[in-house]
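Only one chain comes next, encoded as structure tokens, the form predicted alone.
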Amino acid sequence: MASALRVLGIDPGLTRCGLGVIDVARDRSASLVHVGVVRSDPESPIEQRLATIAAGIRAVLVQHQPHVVAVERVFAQHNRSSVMGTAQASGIALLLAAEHGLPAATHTPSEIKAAVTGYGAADKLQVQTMVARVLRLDALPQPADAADALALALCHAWRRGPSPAVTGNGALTPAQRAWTDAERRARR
């Protein structure tokens, strides 16, 4: 895709870290470049688990050369150990973006869901279904961490606003129009 924005979306997690790379054209159409999950052994010491996550992210950065990195923003959960692992993996992702000289952004789960489905409280299946539809995939991206990483990459690319090359709203999907309208209302 010529002059496409290449986005690496990272759904941080200590056990499973979803990674999704997409190219997004000026007309906001998107295509899949890479999707995967980096897994670390829950029985390993924390430093080894974080090193495993870092190695997986680093490999994708080197192989696919994204222009920007988008990471899911950590939010308070009931399970303190889960949120700590997520925060640590998120920190690794943001550090690696900086080390590679890439801009990085964070987005909340509700922002991501709204960008992709038009509904900030969408469930996992709705997100996976829309990601598959937008990226023209034959099957739903699995596991959910991988789908979330792709949704995050889409969210980031689309939040940049419609490209000047887009003439009129007809080139936007309903979810993109809903997101654009919600952003406009939020700025008032």
The other form holds:
Protein chains: 2
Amino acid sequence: MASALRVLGIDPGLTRCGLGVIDVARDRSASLVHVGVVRSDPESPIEQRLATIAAGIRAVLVQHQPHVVAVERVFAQHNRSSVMGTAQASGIALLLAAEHGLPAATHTPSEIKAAVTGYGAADKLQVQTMVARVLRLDALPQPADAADALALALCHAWRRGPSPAVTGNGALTPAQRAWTDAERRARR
Amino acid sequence: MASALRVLGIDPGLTRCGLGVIDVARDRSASLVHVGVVRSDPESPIEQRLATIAAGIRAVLVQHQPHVVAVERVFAQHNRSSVMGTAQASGIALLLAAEHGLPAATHTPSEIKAAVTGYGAADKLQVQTMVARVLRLDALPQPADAADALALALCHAWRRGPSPAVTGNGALTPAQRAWTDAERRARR
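Having seen the form predicted alone, please provide the structure of the form predicted in complex with another copy of the chain.
After this comes the whole thing, all chains and molecules, with the earlier chain placed first.
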């Protein structure tokens, strides 16, 4: 997949931070490169926990050399006690993208669900099932944070639309039509 | 001040991040080392903004070599639209402390007010006035983010209590009494 777009999706978290790397071809077919979770010890000081998360993200950036980083967007109104730690981890994910010279993007959970399943209120199992199907995995990606990171990476690649080379006057080019068809097939 | 504790206080923010460095002697007297604000352009992508904040914090860490980093604690219930950016910046501040091998601590706004003015519900002007008095500044520190960073650094140094060398059986040592007196004088 020489011309594929390699996306690192990061589902930020302090206790578990999901990391998923996929290659997405111009026809929008996707393949798994890496999936994993970085954990930090809840008993450790917060600065050490954030350093552990940063080290895990850096290792994936260095090993898999993505072209772009997509980070799940965190909302304050998610009134969980973990929301501040999640926001801190997301800041670190975005910082590391910038420090590796990579563009970054954030996507909301409903954008991710809509992009992957066609339905913004899809449940976790629907998302995981679609991720496994699109990436031709034998089992559902585990744990959920890892599956979320893969869904996010897929969302980013699929939402970004056609590359500049094929954008034009508003009508679909043959390449755009091929992508749209491939995406439709993938969502069946 | 060879034996002084050098504290970097960070008032995290994405648009303005306050940075204040002070030296606090064993008698709890304090002096200003550095105060400033790192700004990032609201028009820039979030990852570039966070990288700008990180670069500003790193520069102060390298130039002023603090012993400890204190970061203002961010709460989700502060229902401002900026709270997520503030949390992201605080995560970066804590990460950079860890990556420089420094301990970090967080303090709440009311802890800071109480430590500096003796009153947890003090207003901004009271805090700034006390910071200027304790540090023997000719004018109130400006902008507010810079004053907050200095107050935070003072809070951290004053709250940490006596050093292990003088802690003992619960009674105040002569050194502890001297500190307590000095702190009382500073709060007048």
